[in-house]
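Read the single chain below, which is given as structure tokens and is the form predicted alone.
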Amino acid sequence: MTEGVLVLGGGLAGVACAQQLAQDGIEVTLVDRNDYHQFQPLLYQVASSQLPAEDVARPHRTIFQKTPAVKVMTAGVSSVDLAAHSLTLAEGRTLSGSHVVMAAGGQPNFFGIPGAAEHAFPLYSVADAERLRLQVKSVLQEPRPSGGDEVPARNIVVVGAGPTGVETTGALSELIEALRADGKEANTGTVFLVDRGEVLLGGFSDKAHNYAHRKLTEAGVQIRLGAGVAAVHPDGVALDDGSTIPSRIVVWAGGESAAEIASAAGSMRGAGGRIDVRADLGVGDLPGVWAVGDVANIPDGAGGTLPQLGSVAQQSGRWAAQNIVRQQRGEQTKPFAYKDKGIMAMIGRNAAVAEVGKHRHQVDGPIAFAAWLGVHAMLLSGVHARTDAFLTWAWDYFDRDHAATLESSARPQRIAWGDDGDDQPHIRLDKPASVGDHTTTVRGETHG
């Protein structure tokens, strides 16, 4: 074994990092602040009922049970110093190593709006997720007093129309339909989609434009678009244009800055607070340093950057490893090559989209969604043995209308995984000063 890797981050790009250069025979410490990894595409799901949070969270000492080089820390993190390659974790405690890949992904973006961080949902982990699933429950499932209608503080308003807001959008007013046919929730209200450009899905095609808005207004959803959010309020939403919208669920997928921890890099921070690195994945003039994933601005060979996907995370992080295992065999690296898997986004239970290939041919409905199924799996199979358990789940929940039921009277349905049951994360929901007083067990573990 050579000298080890320290990876700073256990989500698709530092995971797939640290397995890559196990691989090789490189000792690797990762270092999460949680001891697990969380799948943020099917975050939404989570937040809507549709999966408990525990099936998009998988254990770092359960993915890496089989890889005796990569040693998992968890650990908050203090301080980076990158020229050292060194951390020094919350406790004290030091870590050097003779590379460090930086892989701490992302946190919401609110743009300094009044109110957005106090009392909007963000939606960019597990515990995340379980917040607003826990808010959505709380207030639908409200008695109705008896001297007067609140429909209208009931409204769900999700800020950003990129795909988290249309997917999460598309689940929400999914959920709310099944409770009205239910008869469980008659008096809950409508579901708005708000951004500040003129389409949903910016980053798509006018097809794929046309498609995502016709859908969701099939589906009920108020859309306002050309108009940006001023504040975010405790009970509703103040827009530029001078409207409000009356709600006490606000959910939060306006935009994406890297984390703090990046400030770490200095100089080299660019867009978004992300590290600016090299073609090949290096941070400026700093051997031995390396970003990947949501934390860097890493360039797409003609003069942008790439989007904040998992599958460039993941692909990124192997990369790095690739670099890394180069350097250590004294070669050259390389620029890193994405491969392009298209872009897709889940509207509904029986709406996708999705832009695959070169030339970016659109299709939608069932043939999108399969698009959409095969590059999760792919991405679901750095972590899990089993992807067919995924494949056999979202099929299911493609092909047929699951009634939610915002567990009162069932949980929702799980993905069969097949893990060993007593091997399960710990996710901690810490209580933000404006989500509400709320108490929730999750995997057994109560948390407030």
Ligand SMILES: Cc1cc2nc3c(=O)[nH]c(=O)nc-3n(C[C@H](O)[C@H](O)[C@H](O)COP(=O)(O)OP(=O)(O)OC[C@H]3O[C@@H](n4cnc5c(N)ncnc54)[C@H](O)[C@@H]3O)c2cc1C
Contents of the next structure:
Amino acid sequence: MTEGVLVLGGGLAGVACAQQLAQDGIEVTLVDRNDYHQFQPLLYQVASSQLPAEDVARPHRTIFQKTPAVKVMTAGVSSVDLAAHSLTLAEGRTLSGSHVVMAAGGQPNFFGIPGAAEHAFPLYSVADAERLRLQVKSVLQEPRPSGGDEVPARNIVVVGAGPTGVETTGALSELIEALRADGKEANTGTVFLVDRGEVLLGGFSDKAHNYAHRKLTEAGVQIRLGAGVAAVHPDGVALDDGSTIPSRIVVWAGGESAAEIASAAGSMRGAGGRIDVRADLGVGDLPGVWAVGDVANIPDGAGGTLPQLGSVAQQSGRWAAQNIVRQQRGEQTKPFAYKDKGIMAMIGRNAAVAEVGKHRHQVDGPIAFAAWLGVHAMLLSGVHARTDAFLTWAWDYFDRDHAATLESSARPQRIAWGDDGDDQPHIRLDKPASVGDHTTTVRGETHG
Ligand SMILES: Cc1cc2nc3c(=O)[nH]c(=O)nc-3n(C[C@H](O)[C@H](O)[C@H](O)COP(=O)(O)OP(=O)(O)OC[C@H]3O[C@@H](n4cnc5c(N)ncnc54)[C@H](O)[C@@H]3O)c2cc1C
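With the form predicted alone already on screen, would you show the form predicted in complex with the ligand?
Time for the whole complex; same chain goes first.
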């Protein structure tokens, strides 16, 4: 039995693709190992106790509640036969479709550095963000040893000075600063940012590099550039200059590669293990096979590929859907035309950089924050109707007392999405890879 178009992955790319196909009256089966969409750009707010996990995880069944053409399946996919347009679920069942859209995203890349996979905390999923938050909380709230014993190090080390590393460093240093200012915790340690490159925010302009460097230094962050990580141990990071930073909280923002399931594309993979796609987002010479978002190397029209960004994922998901519709009407597919929204990073309270427009005009401070907000509201609008609630939260968030959140058992203030109590994702902290045993299917409004 065919399941319409099969979409593997319910991130920004998969959701946008399914929504566009449904809008054009095409039946879709969207398969994801989690029963929720995770909004990655807000993960570090969860890790730094500024948002509860459920605010960045929206159940797929809620997103598609009013879209009966989209059937949602919560199941791990263990293998894919691209030529046959089929997905085999971890539980053993095989689904076949008229087309298959690979939208499986990425995963952290530890580059084989000893101890990194075991001891560092990546930030790629809601479960990762929760794990990191709990580790920060447990280390910072550890009771002092009795007698004259030394307090073990409470430093935080962030590896990788791209936008994710810089944003996470900013948020965690604000948390530390708020705890210190609160006077309840004097020994909060230092936040370190480590990168083997020579600048922060590598893809940005020199002005942005310097701005980020200055803002983080003012916030008390120790920046170690030109230093690679040689190994990660349970109690510290060894750098390749021979030095060691004692730490039990090592955040991995050092790189990403394609999701494991991309290996189904065999030799049609390129940099980062991602699937190389044609200009129209199709894969190789296989009819009816597409790859979008972080799992794909998407040509940028100038000999390179587009970066792994939310707007690339969302727009490519939509574009692949439109090309499927064109094919079904017997029309020619069209090459993907990316509308560049610019690049931006929020470094902390009232500290942000953005490079917008054709000529990458650089802005910082509140204007950059407003640009960041605009782009994130647009990304969120694909999964939440209430982007106004996000905007209200975001402006308010600058005045929040983060320390109070960590110190008490109180939960951080939620975004007022207006969801009802049942509308909760099932977030699991263990690795969610083998969920084939509890496959569930939801179509339209028939499930609550
Ligand atoms: C911490 C962080 C911060 C970021 N900040 C920004 C930002 O500020 N602005 C910006 O534009 N971009 C940002 N990005 C990048 C952006 O979030 C991604 O480019 C985008 O979310 C990718 O969407 P996607 O749909 O391709 O993949 P994903 O969102 O990763 O979705 C892939 C989905 O596939 C599912 N899946 C994978 N394998 C399987 C399998 N075998 N079986 C079943 N399901 C499977 C996963 O569960 C997941 O739901 C950030 C990324 C991170 C990690």
